[in-house]
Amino acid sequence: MTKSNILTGFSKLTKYQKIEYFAQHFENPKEVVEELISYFYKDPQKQKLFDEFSENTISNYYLPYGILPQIIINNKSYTVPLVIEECSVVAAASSGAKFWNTRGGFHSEVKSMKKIGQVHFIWKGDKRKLEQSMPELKKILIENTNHITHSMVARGGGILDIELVDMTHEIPHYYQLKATIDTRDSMGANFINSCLEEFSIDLQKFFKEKDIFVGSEKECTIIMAILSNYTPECLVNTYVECDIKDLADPSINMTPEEFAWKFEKAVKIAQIDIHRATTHNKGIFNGVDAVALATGNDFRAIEACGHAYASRNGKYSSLTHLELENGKFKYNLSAPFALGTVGGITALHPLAKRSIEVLGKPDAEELMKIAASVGLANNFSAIKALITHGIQKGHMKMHLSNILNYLDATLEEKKKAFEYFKHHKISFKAGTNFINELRKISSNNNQKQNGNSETQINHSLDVKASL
């Protein structure tokens, strides 16, 4: 590609010019334009709001907004909105919640709300001088950010501590200023980063003005000032508990003791095997991310932190553990899930606002407990399915709808397909065969009355399944 072909100035185009640029990449640009426009908000003001959430926006991308009708957490009932596209996740959350709602519900506690920000800098000086100066520097940094932190301090948060971290053993002359911050109900990214950038200016000024530093010690190179999404102290501990005998349930095709034994082995496998641990923890984030998306939180930051925490001991492992003692079954999830209820798009996105409202306008701590409980509910349901009837039975049942929609099945075809696959194994091939047989019989005008027609279809499918 020549320099003359390099695209420039795209961000300055109007929205419709951007749409036209995008559409020209397709064989049917007019159809693409119409499709993109069809997803606009009818209200121009709401559409403008969505356009300003990101950059170079040309349409809206929809995801399903579902609900978990009831989950009991710390003896309080919640209806929880979930935004996720993966089939069976909402069903799994509902199933897990239903199972434990009758066994004492979920118990959750936030251990801490501390978050971390870092100023990374290179300084060629006497470390002892800097350590000696830290109390004075810390006072200056906190005082000079009062204009940023005063509202947060009034709400009980703010800068809790600033420490010097010597990293010269990793990179020559590399140090950090590590700030511990409580952002209260806010996710706090902008707040933390604003404080850190002020720190950077004051740190450089401090080296220049203090007589204790001489020569090259007066020079400090700031590499970057940025929050960390690893917040191991922003910890939520959530568990479910009952007598082993009370695990008896119609959906479990084994004795409570056998179920508890198999469940324990499944959790231990996730603690020692990285392949299983990754999928095990993904089941937790199915629920946590769905709550985060529904409430306008940064699910990517939550995921990054959670997976880092799962590796904190030098090996990636399960975020859950199970205790089987004195006839009790206690299943625990302990992980950092930093969510907020103010700031970001939480107060701007129409459905994010509704989500916060239906949850009873929780503060950040309460929302963290809700997300963790839904995550544990999903994970419990997944393991329960795996050690009993298998994961595919429920998953493929939900996936059948996607298969039929892909095949453009009519309402009548869907009705017959759902009835047929109550008793037959679901797969994309089987679904395709079934719909093709229905349409073949219909096009040949050979469809007979009710029972005879169903018998013919079933026979055709059974023959194809054996091929």
Second form
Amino acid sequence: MTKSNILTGFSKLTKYQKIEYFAQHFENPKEVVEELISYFYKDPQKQKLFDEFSENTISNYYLPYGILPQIIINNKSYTVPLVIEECSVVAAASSGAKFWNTRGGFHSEVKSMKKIGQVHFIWKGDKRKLEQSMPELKKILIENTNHITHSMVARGGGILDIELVDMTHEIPHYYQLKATIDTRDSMGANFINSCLEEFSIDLQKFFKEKDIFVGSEKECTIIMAILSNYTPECLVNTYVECDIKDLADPSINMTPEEFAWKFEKAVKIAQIDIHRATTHNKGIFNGVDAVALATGNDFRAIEACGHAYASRNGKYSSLTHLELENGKFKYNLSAPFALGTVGGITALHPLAKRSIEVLGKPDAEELMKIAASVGLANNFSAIKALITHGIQKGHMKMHLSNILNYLDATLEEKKKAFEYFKHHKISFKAGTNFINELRKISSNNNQKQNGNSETQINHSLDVKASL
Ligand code: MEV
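Having seen the form predicted alone, I'd like the form predicted in complex with (R)-mevalonate (MEV) now, please.
After this comes the whole thing, all chains and molecules, with the earlier chain placed first.
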């Protein structure tokens, strides 16, 4: 790689130049250009909106927008939009919700909306002087950010507190200003970061101007000023509960007591074993992320926080707990899920906006409860499947569509495949074999075998399997 190969000024190219740059990586650049363009919005204004969400945008990347038709949370019914690429997540959420909708629904509450921002700085001075100055410094920092915070304060939020944290035992001369902030219904990342950057300027000025600081104490090096995505205070407690006997369900091939016993063991395993805990929690985030994506929330921030919270006691563990007491089954998800309903792309992305509308324009707290309940519904369905018939039965059924699409199956072929795989185990290989056999037979019979083609394929595949 020579210097002349290093790209410069790419971001300044026009969108079409960027598309061409991308397309030249392929053998058929013309087709690639056409393909990218085919995913554009018809309405150029809408396309412009999407282009401007990010940088170097050359097309749109679609994901399915599905719905969980009904979930009852705190006695209120919601239709929840879900954006997810993984087959079976919407089905799992729906079946978990359906199960609990008839058993009292989901119960959820939010502990608080407090978020944290930090200014990390290096300062070589007398710590006592800084501690003494904190009340005055705090006042200045809050006053000088009034121009940023006044409308948030009017909505009941704003900067709640600023503390000095001495971290010199970890890194010499390292301190933090730790701000506690309530961003109300917004995710608040820009709001928090703007306040923190303002704090940084004022902090340096404070050291320079105050007479009690002398010599090297007048200098302070700001390392960084940034919000923390760890928001343990934004805790959402969500649970479902019923009498153990009411767990009886035709899809559960065991007694309610056996089911509860096995369920408890599955949750315990996720509490003690990191390999299982990660997958268990991933199942929760299947639902939470799908709600976050559908409503234009930052799912990476929510995931990062959830996993950090799962390790808060020094060992990564399950985010759910089961209580089996006095004949009751009470299943609880307790984790921070800091979602917002204003700001970001929530009002800009047309479908994020629709999502917020279909949910009845919830405030942030309500959306946090919805996301947590969907997460719990997903997790409940996963555990229910795992301890009964296993996960692959439902999953592969959903996956069959993907296999058939990959094989470019026609409508007729799909119909036959769905029929056939009602009674046969689904796998990529089995799907491929089925379609190949179907195509062989139909070309042999000149498309005249509609009625008994399934029997022929069965026979043909059975012969193959016995070889
Ligand atoms: C798959 O996306 C999620 C599960 O693996 C979750 C779990 O195992 O609990 C089914």
